[in-house]
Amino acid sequence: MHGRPRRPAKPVDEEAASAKAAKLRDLQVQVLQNHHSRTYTKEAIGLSFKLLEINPEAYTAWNYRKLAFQHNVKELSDPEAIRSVVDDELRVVEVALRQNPKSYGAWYHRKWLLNQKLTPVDSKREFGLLDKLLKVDARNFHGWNYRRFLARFMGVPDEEELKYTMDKIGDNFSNYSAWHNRSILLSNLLIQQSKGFESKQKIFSEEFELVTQALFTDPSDQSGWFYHLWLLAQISTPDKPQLIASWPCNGAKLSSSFIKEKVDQNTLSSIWCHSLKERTVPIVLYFNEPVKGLNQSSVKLKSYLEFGKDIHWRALSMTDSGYSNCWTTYLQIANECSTSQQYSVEVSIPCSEDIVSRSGSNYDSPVHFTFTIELISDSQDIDLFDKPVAWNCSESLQSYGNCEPIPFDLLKITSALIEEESNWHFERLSEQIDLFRELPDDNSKFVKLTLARLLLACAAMKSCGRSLIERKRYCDEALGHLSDLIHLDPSHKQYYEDERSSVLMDKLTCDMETFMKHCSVQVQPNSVPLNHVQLHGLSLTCVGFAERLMWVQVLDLSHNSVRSVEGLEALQQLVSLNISNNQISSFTALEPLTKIMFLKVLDLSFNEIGAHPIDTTRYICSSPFSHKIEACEAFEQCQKKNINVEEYWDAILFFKSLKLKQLDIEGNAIASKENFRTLVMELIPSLKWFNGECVN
């Protein structure tokens, strides 16, 4: 870890190892028997000690000792007797730690004992134990974790612990755990505005100077580079969450249909919204960092429209943490209209203690925006999918007549850039860039990666006017470093490729002039105008800056190297998506698409789905044998059609959530497997076109 090579394993005495294993098995059997029979005699507890002395990772033995301790201590009333029992248990932990200083079970057992609060804690003994262990291995993160616990438990000020980290870093710049603990302590002190920690400029200037000394002392050591990355994050991101984009955007006018004459005359003033055909409007809010706590109180809606259901905000996230950058709600419109009518919808997000970031910061950047919904009573009912959608990547993008995509400047609500003290932040970043350019080791991956991150942080602060030229210059230099890293450090190639893709997306979408080369309004015969973005053949491996694409209705990502579509869940307007000829290897990599309610056309052709006999990404998503009712129903539905659920469980979980009209999946290994077509037909009854053929 962190640049330290593993030590070669010592030669094993087979006979001694065999005897030790036999003794271990015998002890395990006896301890389990005592555990099941709830035998807590002195002899039985002694057997558990012998087992832990040999194998401190025997978790059942630790749990048994907890139960035995609780059972026996209830019978004691003499404080000295209780102290004796606690001391005996602490000594057992110390014996186990001599055997394995990184035993999870041993460290947890010691915390558990102290939390019982049966006797006063001997702080000298506890900190003395830590000093001995950290002298043996100064980077033992278990020991550092216990030290944080102990400091909180004993009420030791963070300032004192910060001095301790400085002592350890002074002893050895390579002490990753000390750097990590320092970042935790500094975060706490700055949030609390403790005495001497009121000025972030002063503190971070000193910390940059400290870590720079470490990096120039030994540029090949990872510890300082990780701390530098943490410092960079502190000065290049806002302190509190901000809303950076929304859909609908401020001033947008959505229509449930269109008037053909207006399309022909190029006088469209509204955006056709497919979801309005189902009397639904998605509202999407995108924050600069993951937040939680969006509800009817923290996000206020005002309109004369009647909403059929209670407004419920949900996180568009692939995890169940409750935090997400992107949140959505679906307005169910209940109004009946006999004539064409327009309704304004006002969205307000005041300062709120409900909306909280992962770091615990509250939202305090009030935002208000308004959009209009046009309901047309006698609108022409258009079937978008009467014919299959054809993708032609060779055609240059041209908008229909004079129709232009949505004005780019309407997409931004606020900027996630640091405004207060921004000059200081930019100057500090520029100093760091100049400094690392002077490092003699031009082929150090740490130098190149840090330079790339510094350059991108500077680019993020250059967002308008002449600054865009500087922004692109920073991005270009960062792209050069990332390209070098792909060759210098092939074991992390995919990470660097994803970082490069994110920078490419930033360059493409950061200003209107550049982005509009990839955008158009397309109108198919007898159809409606759709906002189209073409990003094919750009060597993208992932999709970044999705908040700038939330207005897109047709997206072409074909002929790239995309491995994951994470981020596209924010595109709730998306109707058609082409991700053919990419490197999608499983249906779990497509999970974000299940959150796009109105996706109708999906081209997955010529990817790698089903091509890998062992595909570990399949097991990232939740187990197919979960107790979710809808999952069970889909499995039962497929079993009735003699479909192998164990083989296709991820495909079932994916397709059951879609309401597609057109699907293309030829050129994937899975498409030729038995019963796959039957599975698709069974789970997507709305499908009209499959691999270019009409489905009855």
Second form
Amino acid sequence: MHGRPRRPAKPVDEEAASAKAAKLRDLQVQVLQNHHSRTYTKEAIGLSFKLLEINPEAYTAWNYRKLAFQHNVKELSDPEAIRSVVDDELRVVEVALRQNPKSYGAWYHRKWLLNQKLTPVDSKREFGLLDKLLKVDARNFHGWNYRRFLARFMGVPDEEELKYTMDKIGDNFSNYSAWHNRSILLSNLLIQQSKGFESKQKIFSEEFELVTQALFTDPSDQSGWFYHLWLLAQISTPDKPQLIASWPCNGAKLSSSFIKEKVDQNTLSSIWCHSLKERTVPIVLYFNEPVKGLNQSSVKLKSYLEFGKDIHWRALSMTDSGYSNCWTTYLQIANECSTSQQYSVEVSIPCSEDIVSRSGSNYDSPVHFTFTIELISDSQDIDLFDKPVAWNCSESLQSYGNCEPIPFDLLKITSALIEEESNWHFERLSEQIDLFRELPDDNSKFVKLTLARLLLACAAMKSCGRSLIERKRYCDEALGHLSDLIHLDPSHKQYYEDERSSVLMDKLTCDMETFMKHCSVQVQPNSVPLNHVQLHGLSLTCVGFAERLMWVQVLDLSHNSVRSVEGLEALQQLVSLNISNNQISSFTALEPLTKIMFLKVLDLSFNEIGAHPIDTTRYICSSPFSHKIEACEAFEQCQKKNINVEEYWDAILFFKSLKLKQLDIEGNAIASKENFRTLVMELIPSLKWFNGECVN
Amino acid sequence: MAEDQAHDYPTIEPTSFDVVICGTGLPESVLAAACAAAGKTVLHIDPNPFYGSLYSSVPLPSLPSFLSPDPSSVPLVPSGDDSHTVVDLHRRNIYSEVEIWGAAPEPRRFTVDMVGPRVLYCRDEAVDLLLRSGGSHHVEFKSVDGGSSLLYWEGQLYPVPDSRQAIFKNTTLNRTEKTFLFKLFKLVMAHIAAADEDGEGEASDKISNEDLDLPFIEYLKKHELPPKMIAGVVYAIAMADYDQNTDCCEKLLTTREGIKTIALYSSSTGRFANAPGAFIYPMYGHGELPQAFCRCAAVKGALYVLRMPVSALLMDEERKTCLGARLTSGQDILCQQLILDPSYKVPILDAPSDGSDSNLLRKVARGICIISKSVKQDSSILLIVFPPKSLEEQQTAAIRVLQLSSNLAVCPPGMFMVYLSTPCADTSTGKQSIKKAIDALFAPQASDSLEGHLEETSKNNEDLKPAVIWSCVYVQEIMEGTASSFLSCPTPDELLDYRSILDSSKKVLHCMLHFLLNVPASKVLPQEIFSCR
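May I ask for the structure of the form predicted in complex with its partner chain now, the form predicted on its own having been displayed?
Following is the full complex, with the preceding chain placed first.
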């Protein structure tokens, strides 16, 4: 059934085939006719059986049978008669399954029948049918689905089903369905704390032992690796969602102006916050896993400042059904204040049932942090964009005094992990790493990938102080494996490159010493100093660990191989971004940037926008432009101005949501189109510098 | 006596056949079926009142007389028409050193194979022959449990992992050993698959010729397998019989040969839906196999007469060509080709090399035990192999063991029959090995019933070892098939399967076909004969 090469279909006797088709068509017409006229006679039902016998995929015929069944069973009162009707129906399904054991319609019909609960279910018959089917094809997921349904329906204890998965794995461990069912059953049993399943540690140790037996027997079989991946996820991710970073961080001092004299080496420097000029303070919360349910009651704010409107939290990186790692709100300061004054803002997230992760766990590690806002009403108005921002990567940037650009240790919120637990987890991971290092199959991509994942899971546990040296060591080894994988398995090259980029960023930003080499405070004449991070020329393909960059105001990602800017949406302080000389292939790939409210300078030059006729990012990115009402309005406006909406729809949506002052886009295929410039001018009225020339 | 029986001998009509076959052993029966299927007239006779000859299965009470028959020579028959040179024949006994011990309950319910321990690969040529000839209608098989054998190693029995699943489930191998072992299997499988594709295939999947010519044991050592696993692969899967670790091994297995057997083994696994393992065993014993072929022959018109010994050969004057046989009934039967059971002694042939150098003959020591408890729990039909030197330093060859249960209708329920065999150069060492193996597998017999009570408690420690109820140890000579003025088929050999016997039968058939059909021997294959049925 599996692992066999597909053979070309045998040339069938054409006459026989067309005769069969004619017969099928005839049957189909008759069944449909009966369906429309609601004819539920024995003969009519018999016809539908004939059809399904040949073609179990005729879904309408199944529906017709359901209606007929309901119609006929209504008139019956004798339990024996009902039983025989149900039996007949079950038999029809069996006949159909013999024709095609993977017929959705047939399986669903059986479930539907059982759910009618007209007669007691003959569990021997049902499980017998399944045994027969799974003997023929042990991986038939329809069968496994039905088995799960049946087990729930009949109240078969999970323990027994777990034993069954073991039997099937014993027969042939190359069985995705059996491993998968095992993971589901184990999760249930562990949540319910069933007898014998009280200790997660014991169970997972045993499961690791079991699956490694399969992995070592045949490292080239994928199914075991999938199960191993699930196990790895179980021990490397915390059970509960946690806040891992915030902007502003605890103790931060935000200021609307910047006065040099105020800075002192020993005191916390105030951070110039561009948005304060517009009396807006963004707060960004970054969680270790996607959560939802942030609102005014689940995140409490305390301050003498008055904030206008309702405080509305929104997800920055939108994933499916509203879960997101990163949440933000914009506080509108409503106070009238004449002199310079400091206000503190307290943010606290108590244990909350509102905030839940995808797995359904509640947030229960309370966090509290405070920052201050300095409002200076009479500050001189600094125009940042007097001159175009020059990205000069060859010259080392002038750093500002002795001052460190950012109080690092305050950036991190290290939530208290339960030490004992994580020790056990770390031991398991190390054990697995040692194991797979010994696995003699040195060129298996699964081994390398799993090793890389294990190493990274270990690295993630080393999060402070001296252990960061170990973290980097783990990262280095993982990087080696990922580089090997790029050569070993070129068809998944992009995935490995993205992983590598993420690890590389982890390595560069996990400790202050290394990170400082990439950080500086940028001082432009006549301007405020800006926190600047330079990550150019590193072959990055994507952005990782964005939670460590949330304070960055100027980011240089030029001369990489960036394909996606997902993650940058967390950088709400970002004013200037340079992603020139990368591999951005469309405006849809830049969608995350539209969420950065105060982005003013964007260098997109020398990318691949417009070079690819098919925009693949729409399939890759988790959040492409969605069709909103505003979009339609924007399109209408453009249409009025004779802009070709069909051609530029993504450009329109992108530029529409940005208030850029400076844009560089030369060196892209799209920039050479004749009316592109007009389009940009039209869409970004605030633009001052376009491709280096003053336009406003 | 002779006179009485002489009356009982039927008269055979006609008196001339294309082929006369004497003895109903497996090779003779296959030949009878092949000749009958080819449209030849066949007379198939046997001195015994039952089918199978040296390949038969006999009831337990008849075993002693089968192993040591009365030395009564074939009664001399008055010569009739003496237009031929008459050469008298004698029967010889190929069994020696018979030692029987103990008493089996209900002995009539036990059936003893004379060829045991023996099984068939599902992908065996014997099985193919049965299927092609239609003999499969007359015999039913059961699978040997789990397929894989148990390996005796350092005083313990270990299952030999023979498939991916078995490696996965094995608890005695460590993880790395599992990887190496499966890698070897995969390599071999890839090699076989590549070799199957018209010899070409992907060169990268093939094992290099250099490696193929290497002794298999060296090749395995190159794959970093530990000694226990090497022993498992070499003696339990590649079925080597002689010690491969010595320099002066009689039969050093090359990688090529090893792989061939592994290929047969693996293609056997799963050939039949109801046989999970690689091996099958015929219900009611191996004696069923010759009978099945005899029935095929009979269906095609071969004439069968049992209880009919041959007393003499009819030769031409120069004693070069065999013209027929004189039966004990006194009747002369003429034929173009005569095939004789190896238990007949032909003076003219044996004369030059008679008796004196019998020590040079290959021999096999066999043992049969009856026990009332399986060697391994949850298994009733199983194979065990004692690799060379596993029992004692002097043990030069592997000892093979097969346990059968009442499922196969060879013994009453609750009983088990165990067959052992080992090839040997001289009778005493062979018997010694068999006895050692019996001692290793089974508890010493509670010979004194009085002691039983006292030892009850101490016995519990060893209670896993079954006790022997009845046993028999003997040595059998091995003879190859020969082709001269008449043809002679091989005796049962020391191997676990019929491959070698069928190979030499095939050779006999080729000789005969050459003669009968006047076609070059190399161009006729037995399957062609059967395909015309």
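Think of the rigid core as the biggest set of C-alphas that the two forms share within 1.5 Å after superposition. Numbering follows the first chain given and starts at 1. Small disclaimer: the values here were computed from a predicted structure and weren't measured.
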item	value
Threshold 2 Å Cα movement between these two forms at Arg147, rigid core reference	yes
Exceeds or equals 2 Å, Cα of Lys507 between these two forms, core fit	no
